[in-house]
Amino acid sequence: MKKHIFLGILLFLSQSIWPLPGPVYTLVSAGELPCLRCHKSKKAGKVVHPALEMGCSTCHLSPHEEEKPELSLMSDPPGLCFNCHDQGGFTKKHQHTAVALGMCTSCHNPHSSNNENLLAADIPDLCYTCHDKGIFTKKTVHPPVASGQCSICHNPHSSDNMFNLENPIWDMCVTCHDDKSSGKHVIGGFGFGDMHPTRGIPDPVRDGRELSCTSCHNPHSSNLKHLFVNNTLSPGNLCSMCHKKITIQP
């Protein structure tokens, strides 16, 4: 009898110090413990979604409840995402199409990523997944575009300004080009006066829009110098887009 008691104590101590192969007990959330044994890649990225740190059950119900595993999300995106993320930042007047369609995971990895903000790829390559790269890679490229800084001008989720701009067009441009805010640069040296409006009047070419910097310049890229928008005309004919009575000598 004493021998059996001794062996029992010895077995208990051996398991406490040198546990046999079996469940690994670590201080992680109840939701993570079983899942990450098989789904190790979900936490392999440099940037981990805080929701994953909170446990898989934050977003998933019972993925293995049925015979065939399934996502079993608590709710569909974007509703699921709005449980943590403020919906107001995604539902302004102008929404990015991907956001409006609830395609959060088309741009963001919901678990982890090697890119900041859990992006599925680096910008601008991520943007070119939907947007035609040729529009942004013509002969003359706007420097922010060339360096892949799309989000300097555009909010990737939603904005109260057209084209998801962080500010109205004119205000957006003079953030960097403050020396052009007077309008004098447009006709300087041509003898037509010393001013030309760059805002505050209707755009003669684009119905329903205000005259702005993009009336003459393409904000992304152009085949002409100075990012002029009239790609099929000579630079001198830019003025004739609005001023029909002006004759430009070749």
The other form holds:
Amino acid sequence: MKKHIFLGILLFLSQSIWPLPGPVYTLVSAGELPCLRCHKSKKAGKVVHPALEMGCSTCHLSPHEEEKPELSLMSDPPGLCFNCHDQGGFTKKHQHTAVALGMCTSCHNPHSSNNENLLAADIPDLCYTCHDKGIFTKKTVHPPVASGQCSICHNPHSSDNMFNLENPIWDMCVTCHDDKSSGKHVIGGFGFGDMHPTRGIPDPVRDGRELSCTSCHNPHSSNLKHLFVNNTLSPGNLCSMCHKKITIQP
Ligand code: HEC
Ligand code: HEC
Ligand code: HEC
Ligand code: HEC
Ligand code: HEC
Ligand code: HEC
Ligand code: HEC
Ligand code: HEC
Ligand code: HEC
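Moving on from the form predicted on its own, kindly provide the form predicted in complex with ligand HEC as a structure.
Let us now look at the entire complex, which starts with that chain.
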């Protein structure tokens, strides 16, 4: 109670000493100075949201109007955020479910943070708050996953490619593994010839999907060598995963 009386006196004084209408009153009642006196932690992180410089009232209307403080947001996220941020990057064909649900603040602190981009935690730990870490930490881990670079391949908001990928799967893999594009490596050791398809035809085991590098390799981690997909045990079993469904004409 005392705090509110003090605030009231402060407001009264500021108005009677300097009796200007409207804007100044807003500045004193909702401007950042009186707010930060009690809410210092909101600006304490290494990265401060530039929106804070525009004043707390750009997002909070009048949180202390009632006895019990309220969020009193101008509008709820994501609408609140789209007042200043262009929606374009969030509404592409494949939206991350967390974005589709408007959960901006489960990944971003709206005030300040010690992590780049105001993130609530560093990547990949941020991702593991919702995704099972076990998928990414099997016996053999793909180096870009081991170094936590999820966003080399995935856009956290939305993209035109499935799985929110920055580029189509095959294109993305060959940016780092261009020597594997011919598929020669698949059958090189078997004396069958020197090409194996790696794209452009239907995947015989994943209905509705195109054959690609991930038909045979898990992009994250695997208990098998060469990151082979889980339902196979050895290169021999890998072949039979598809070749009991298709026969090769010699
Ligand atoms: C005299 C100290 C004081 C001042 C000044 C103050 N607040 Fe608060 N505020 C509190 C306390 C105490 C709470 C309740 C505990 C908490 O959430 O930190 C609170 C809670 C809030 C909440 C959270 C309500 C909720 O639902 O959790 C918001 C938002 C808020 N304040 C915004 C502001 C803004 C914006 C200003 C400036 C206009 C401001 N406060 C000025 C002390 C203050
Ligand atoms: C960009 C919009 C935005 C600005 C600017 C902003 N806030 Fe907030 N604030 C939010 C949102 C959104 C939430 C709800 C967070 C959540 O749901 O996790 C929130 C929550 C709060 C809360 C309660 C929950 C918590 O995190 O403690 C307080 C207190 C608060 N804000 C104070 C302030 C103060 C003080 C300022 C100015 C220094 C400020 N806010 C500026 C968007 C903003
Ligand atoms: C799943 C976690 C997650 C959610 C949910 C999320 N973001 Fe992000 N956001 C990130 C990550 C990670 C980055 C950093 C991207 C990078 O490093 O390339 C980022 C970057 C940003 C940036 C700065 C760079 C840029 O792309 O402009 C803004 C602004 C942003 N997010 C706003 C939002 C808004 C608004 C929402 C809600 C509609 C939202 N984010 C939801 C994880 C998330
Ligand atoms: C009042 C305007 C305003 C609102 C509302 C707003 N932002 Fe921002 N935000 C900015 C400005 C200005 C920047 C700096 C320029 C930029 O990156 O677009 C920024 C930058 C960011 C960044 C990048 C910070 C960095 O590390 O560079 C993130 C992330 C972000 N905003 C998230 C959000 C989220 C989430 C919301 C909704 C809760 C939100 N913003 C609401 C104005 C706003
Ligand atoms: C707030 C919770 C949350 C966080 C944090 C989060 N995600 Fe998600 N993500 C989801 C939900 C919910 C789904 C939909 C259900 C599923 O596929 O598991 C999803 C789905 C996905 C998908 C599959 C998309 C598809 O089309 O099937 C990818 C890829 C993804 N997330 C990547 C990430 C990455 C990378 C991060 C860290 C930057 C991250 N997620 C952080 C909640 C989250
Ligand atoms: C080298 C690129 C690459 C990296 C790095 C990467 N991913 Fe993926 N991710 C993919 C591809 C490709 C798919 C689609 C797999 C398929 O074709 O079935 C995928 C699918 C997913 C899915 C949905 C399907 C599933 O397997 O559950 C989630 C969730 C996901 N990734 C999260 C993450 C997270 C979290 C990280 C960081 C720890 C990460 N990814 C790092 C390429 C990558
Ligand atoms: C940012 C670069 C990068 C991207 C993108 C990338 N990789 Fe890798 N990958 C590596 C590195 C580095 C290694 C370790 C050295 C090597 O074997 O070439 C590796 C190794 C591998 C291995 C061998 C693992 C082993 O233990 O034998 C496979 C299989 C693999 N990647 C598949 C993929 C697939 C499939 C994609 C696309 C979803 C992909 N990579 C995308 C960097 C990348
Ligand atoms: C039809 C199954 C299949 C497809 C599709 C496939 N691979 Fe492979 N990959 C294999 C097999 C089998 C091996 C093991 C070869 C060996 O033992 O010499 C392997 C090994 C690898 C290795 C590790 C061996 C090395 O030489 O470093 C990498 C990296 C790799 N593949 C990347 C890719 C990429 C990138 C694509 C997509 C352009 C791809 N693979 C498509 C079956 C496949
Ligand atoms: C993910 C499914 C898949 C796996 C796993 C797979 N293949 Fe294939 N393979 C195919 C498809 C699809 C074709 C194309 C068949 C067609 O053209 O009708 C093919 C074609 C071939 C061909 C004929 C190539 C040509 O010149 O047309 C050979 C030889 C072959 N595979 C050998 C293997 C061997 C050896 C393995 C195990 C290392 C293997 N494949 C694993 C799907 C697979």
